[in-house]
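As structure tokens, one chain now follows by itself in the form predicted alone.
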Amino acid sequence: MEFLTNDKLLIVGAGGMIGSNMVQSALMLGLTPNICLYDIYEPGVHGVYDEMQQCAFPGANITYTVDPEEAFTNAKFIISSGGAPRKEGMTREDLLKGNCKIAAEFGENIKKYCPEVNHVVVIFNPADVTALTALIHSGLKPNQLTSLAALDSTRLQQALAHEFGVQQDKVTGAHTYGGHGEQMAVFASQVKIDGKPLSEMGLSAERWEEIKHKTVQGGSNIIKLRGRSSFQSPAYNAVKMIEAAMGGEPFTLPAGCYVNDDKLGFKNVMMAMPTTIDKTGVHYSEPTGTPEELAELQKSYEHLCKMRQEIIDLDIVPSIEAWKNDNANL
């Protein structure tokens, strides 16, 4: 079996449903034979290890551990789903305190054991602030760490495909920006349905608001339908992000990235932007939208600033002016 690279890929939280799906997706896509499974829950991660070996992927060199030093040492690529899962009735923000403490430890492990890592993807919620926390504590450059945001856009794409009865990949430009949560900004102005602008499709304002609501509540709906939070879709999207960072096909759906941009007026946050992830890291561009859409994005940014202040007040990260003491790249 041919692999994209031989570099070590570390899956954090590999004993869980998202983590185990990431392991399988990475092997099926042929990213690397060298995959380390890390989790604090030994029976779970051991079970995933056994199952992956029993898949008998040719050439695979799968290991597992509950020791962070063993896990992180020599890792060149990392995906972490190692936070607490979202349960019914919880918002992403409810998870903030506990998961940001986990993110801080995760970042410290990167700094201590694998400072030469190439790229890191953080996908546990609330991803905007867990990823920001991890970045501050890791010492990495901003273009080396991203968070999962594409899932909101693929949910919007799905809803529009169902609305107009077209194959999902015929819906283009269906993107959400800002926060990966209920304050996300849902953009319509760049959407095309089989090449035709959404504005020409006769979609009423009332129906658009319903589609926006369905997109924002997409994660909650999965919990209602399946009795647990999403795991297959975040796993696949995260693996495609790390594949791009390994030198595979560039990832062009929105990703959460660090933005500190005077021109755009967005300062010191992780947020979903128009992005491309490739072997050189993540690169963002200015969002294009109507004045109303850009106003929604501004509101989403302000919400992210409030969440950032919460983790500062909880002493999970220092005040902004002190971030350089932990990470000289910020």
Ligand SMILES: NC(=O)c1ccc[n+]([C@@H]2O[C@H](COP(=O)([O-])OP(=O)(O)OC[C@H]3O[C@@H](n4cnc5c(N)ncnc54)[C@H](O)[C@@H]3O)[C@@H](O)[C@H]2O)c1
The other form holds:
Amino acid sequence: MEFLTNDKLLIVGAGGMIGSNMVQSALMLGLTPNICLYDIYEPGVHGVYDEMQQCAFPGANITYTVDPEEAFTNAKFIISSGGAPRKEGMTREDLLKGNCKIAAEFGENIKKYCPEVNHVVVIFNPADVTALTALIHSGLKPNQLTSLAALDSTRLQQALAHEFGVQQDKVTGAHTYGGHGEQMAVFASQVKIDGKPLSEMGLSAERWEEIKHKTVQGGSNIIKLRGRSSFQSPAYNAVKMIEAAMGGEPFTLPAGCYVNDDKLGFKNVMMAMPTTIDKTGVHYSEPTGTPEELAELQKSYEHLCKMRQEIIDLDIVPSIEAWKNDNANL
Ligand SMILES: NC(=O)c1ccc[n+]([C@@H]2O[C@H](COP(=O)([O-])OP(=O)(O)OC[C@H]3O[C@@H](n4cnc5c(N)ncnc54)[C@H](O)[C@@H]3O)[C@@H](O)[C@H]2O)c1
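Now the other one: the form predicted in complex with the named molecule, given that the block above is the form predicted alone.
Complete assembly follows, chain above in first position.
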């Protein structure tokens, strides 16, 4: 089997639903034969390892461990879903304290065992804040660490495709920016349906509000339908992000990235932006939208700043002025 690279890919949380699906997706897409599965729960990760071996992927060199040193050493690419998922009735923000503590340790493991890592994707929620925590503690450059935010956009794309009865990939520019939570900013002005601007499709303002609501509640809806948090779509999209960082097809759905930009007025946050991930890391551009959309984005940014303050108050990360002591790249 042909692989994109031979570099070591570490999957953190590999015993869980997203993690185990990522291992399988990475092998099916031929990313690398060298995949290490890491989790704190031995029977779970052991079971996933056995299953993956029993798939008998040609050329695969899969290992598993519950020892962070063994896991992180020599890792060149990392994806982490290693944290608690939300249950019915919970928001992503409800996971903040526990998962941000895990994110701080995750960042420290990177700094200690694999400072030479190329790219890291953080999935566990609230992903913008866990990713920010991991970035501060890891010492990595901002373009080396992204968070999974794309599902909000693919949910919007799905809803619009259903609305107009078109194939999903005929809906373009369906993007959400800002936080990956209840306060995300859903943008309509760049959307095209089979090449035609959404504004010319006769969609009522009321119907658009319903579609927006459906997009924001997309993750909760999966929990209602399946009795658990989504796992196939996050697994696939996170693997596509890391594939892009390995030099495969660039990833162009919005990713969460570090933004500290005087011109845009967004300072010291991780948030979804118009982005491209390629072999050189993540690159963002300025979001284009109507004044109303940009005002929504501003609100979403302010919500992220509030959550950032919570992790500062909890002493999970230092105050912003002191971030440089942990990470000279910030
Ligand atoms: N960003 C997104 O779009 C998105 C989408 C869906 C789910 N999620 C989030 O992804 C995370 C994982 O979801 P899941 O469904 O795979 O959950 P899961 O419970 O099935 O798996 C999580 C795994 O992480 C492991 N784990 C816990 N703490 C760990 C640590 N400190 N180090 C290593 N491993 C650890 C657990 O043992 C478990 O095996 C959740 O936080 C969920 O909310 C994010």
